[in-house]
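Just the one chain here, the form predicted alone, laid out as structure tokens.
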Amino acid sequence: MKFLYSDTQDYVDPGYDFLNDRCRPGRERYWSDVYAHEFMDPAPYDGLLVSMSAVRQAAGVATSKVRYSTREEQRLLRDGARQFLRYGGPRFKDTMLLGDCGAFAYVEHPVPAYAPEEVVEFYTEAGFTHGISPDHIIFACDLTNPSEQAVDAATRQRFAITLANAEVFLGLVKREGMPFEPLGPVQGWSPKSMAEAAHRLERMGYRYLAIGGLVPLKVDAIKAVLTAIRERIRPETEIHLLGFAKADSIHEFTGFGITSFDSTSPLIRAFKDEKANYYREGSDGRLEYYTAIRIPQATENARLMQGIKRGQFSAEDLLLRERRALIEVRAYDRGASSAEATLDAVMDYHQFLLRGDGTGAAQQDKALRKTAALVQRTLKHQPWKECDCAVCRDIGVEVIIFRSSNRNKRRGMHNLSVYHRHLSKTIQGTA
């Protein structure tokens, strides 16, 4: 099973100076930084996914996400996505690299924003090894199995569409020689009408399937789509998860044939959880997860440039207490300091973060008492000085630290490389 990790432009610069919050003097956004797979040896994921929508605007679509600029969308084109990516050489030889539309960029669209004469066009200049042919999402999936009858008709005609897509999008790629693996995608009301999607995909001639509308489905969910549907495929046919978000269960979907999945779960929670944003390898084979420690740059954050701007809090004070936050858990970090007296600095500074945000004092007490046992815990099993990962080796203490992007990204391909690392045992361990 492959773990395909989507590419979002997800780098850090190298030579970043920790101690003084920069950039190393001269860098310069994407040549000077690395990806995760240039970082670490080796590379925390099998495979990368590239989003269609991220590359290029997709016409009409105004809410379309995109990250690369006209001249980095020429210049994949130009090179090739592998070379762009820089995931290209013998090391990186026989990996995956999946081309999709990015249907959410144009959810709310009533047709896919991108042809698939576009498509196919486009992950053949950029040499893909395997491409989605444009979906259209369905994300209500009722487990009691409705008739096509029973279901409204914007939601028949995304299943219409991506069939009928899917069917004119194979015909493409096969005359222009099959340059990558074409992936036919599942898309469906309910696990039935899914299983019956896969059913007619794979006798259009499609060998590898991609099941979407997963996101919002719980773990039993997914588990009865993948049931209907490989009670209506062969053996043989292969199967890709799209945008997984149940990673951390996926011991639960070892038994499905399941060929690859992809997930940003593992480096976004690095930054966007509010509690389990370090992972660890647990003793018991499970992860473990652990609250990394927010020291936010007082003169950027935005909850503590408000609260300077109101009056309520002085930048000068903040930024006394935000240095001493920062010194205390380097000085623990070196035993040069207490758990008692880190947890004491970090949490005057923190009580910032809250005060002010109108829920009340006994609100945020409750909440600061909270966060102060996370951070305790943290604190007392130093779960950085434990991992072997290239990022804990080299930043050490500073990858726990919740501030500023170069320390969050950081801490993301760490949880990138602890999961791949469970991925591979959990598997192994089913074999």
Given for the second form:
Amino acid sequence: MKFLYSDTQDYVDPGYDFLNDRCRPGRERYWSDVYAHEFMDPAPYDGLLVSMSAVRQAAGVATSKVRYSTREEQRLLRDGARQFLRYGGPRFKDTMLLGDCGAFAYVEHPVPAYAPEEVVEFYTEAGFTHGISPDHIIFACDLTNPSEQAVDAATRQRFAITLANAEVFLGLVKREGMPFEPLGPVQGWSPKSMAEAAHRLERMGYRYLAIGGLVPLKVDAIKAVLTAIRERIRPETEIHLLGFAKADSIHEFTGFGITSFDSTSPLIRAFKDEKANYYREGSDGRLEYYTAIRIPQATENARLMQGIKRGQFSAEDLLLRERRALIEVRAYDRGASSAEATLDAVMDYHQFLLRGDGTGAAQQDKALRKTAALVQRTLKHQPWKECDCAVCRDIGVEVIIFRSSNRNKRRGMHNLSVYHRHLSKTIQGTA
Amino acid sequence: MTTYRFTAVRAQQAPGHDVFVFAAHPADVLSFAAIERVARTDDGQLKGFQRHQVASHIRDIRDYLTREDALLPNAVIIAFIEGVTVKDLSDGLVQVQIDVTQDSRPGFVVDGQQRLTALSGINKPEFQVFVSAVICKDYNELRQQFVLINNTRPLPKTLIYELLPNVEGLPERFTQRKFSARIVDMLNFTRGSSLHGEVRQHTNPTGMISDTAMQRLIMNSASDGAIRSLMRFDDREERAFQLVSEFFHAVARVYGSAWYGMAPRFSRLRHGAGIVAMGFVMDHLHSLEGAKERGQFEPGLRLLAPHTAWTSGQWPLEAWDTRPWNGIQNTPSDIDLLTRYLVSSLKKALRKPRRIANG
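Can you swap the form predicted alone for the form predicted together with its partner chain?
Now the full complex is given, and it begins with the chain already shown.
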């Protein structure tokens, strides 16, 4: 089972100066930076997924969040995705480069933002090894399997569009001489309808299916979907799980003949999750999580800046507390400060992230106590000291500090590598 | 209570007002003067006046001031209402005494807060700054001084860009801009350049092509395109200049009537959007066809010509987005659309003759 990471320009400056919080002088964004697969050995994933909607503005969608500039999109198309992602050469030979449309970007739109012709051209020019036909997400998955007549017209239309696109898409890919392996996207409103879609895609000639719409689903619902699909398709037909948010429960999915799945969660959780920011392999073969220690930059953090602008906080005062928290955490790491003193300094600064949020002192005190307990656990266990991944070896305690993209993304890369190792063990364990 | 004493020079200005200047360490300045940021009291009253810290600005200043040879000749301005006694010495000199009590600092930073913050964060114990001080009769007058002093007009960006090629030791973020400004200079003022005299600059107001659009073209190419491959050479400036100049020689030859003497409002080719988008056509022809000289750019541009609508007609940008020739504006999203349309039309056109050639 291959683990693909869905990249959205996630690179870090290898020469970042953590003490002064500066990029290395002369650093050029992207060119001086490194991707996780360049930074870490072994690479923390088996392939990369790139969404077209991250590269190209989704037509007619005003809110579409494109990560690539025009010049980066143009270079990606000129040089190919492999060269752009610096994911080539013998080290990454045979790795999967999967293109998809990033259907989330146009989910509100009546039809997909890209036509099959445009998508085939894009995948071909970018040189993907695999590409998914433009689909249209159906969100609600009803495990009671309502009939086609029982669902609303918009859902039926999304179902039909996805299949009609897949037919056109496959024809075009064949006409172009199969420059990449096409994947048929499965969308449906129930396990049964998804199985029907899978069956029809297989009949069109697809040998590899991508199951969509899984993001909001619970583990049991995903299992119900996969069971229904597997019953309707050939055993040799391959399956990819799109945006598989339940990556942690992967051990429950080894029996479904899944060839690949993609997830961003190990990296994203490093800085989006409330408390599970740092991954560690537990002794029982399961993943454990730690909260990162939040010491944001006083004059850059949006929340603190708001307080400063309103006059609730003084910038100079915050800067002093911020500095003290950083000094204490680093001293603690060297063994030059106690866990108690460090926790005090961290929480003394942390309180400003909550004060002024209008929830009232009682709520805030409660939230602070919760955070203090989580931070205390992180401080006590010092998980960064046990890890020998390239990130933890390189920057030590900085990896656990929740502050600026260079720390947060590195922590994400660490998580990817812990996760990837965990996945290999899981697969071996069940093989 | 702490007392600071300085010998200062007094200037004769408005009667009844004391204005004087002295040298002090930044840390001392911050202990006798407060930065009162603008805010609201609980009952909605405005207090303070200073804006918040701008982290990137402070970083730029800090980068510069960390250098051994850094100078800061302009003074920070501090206003006092009370807490200061001024005693006449002689020859315009005065003895200034500032009393700081436990809970309040008598001075207010009126100008220079970012500089003081930057200095307070670096280890330069010997470094002094000039303090220009004014004594106001009340807080309102102090706020008035703040507005008057800070209500200056920043230099126009285009003038700064034109000065850039000749200025050393600037913050990092200027270096890309500096390189492109230098190439635009060469394109505009070198005899034989395809853009000789064509670019509008402060010193060339009759030029018709926007200098910022040309800079954008060069910055795009230097970071992700053809010019990037030239950066490793010592004579990269000359090579970059030649490449762009050659490309526009070819453009002029192929699209003559849309090019020669045309104002941007009559030809989209000379408009910011057209210039920036054509930069990507240049990068594409260089990268995929190896074009370097005008004769090598021309065939591709000729293939592209039937798909363009620089001065009349319509742009079929997407299946559902057809626009009149002048319906493209100088916005990032329009430039993006035009770029994609031009490059993909070019690619298709380049593909066709090859298919025929390959039988």
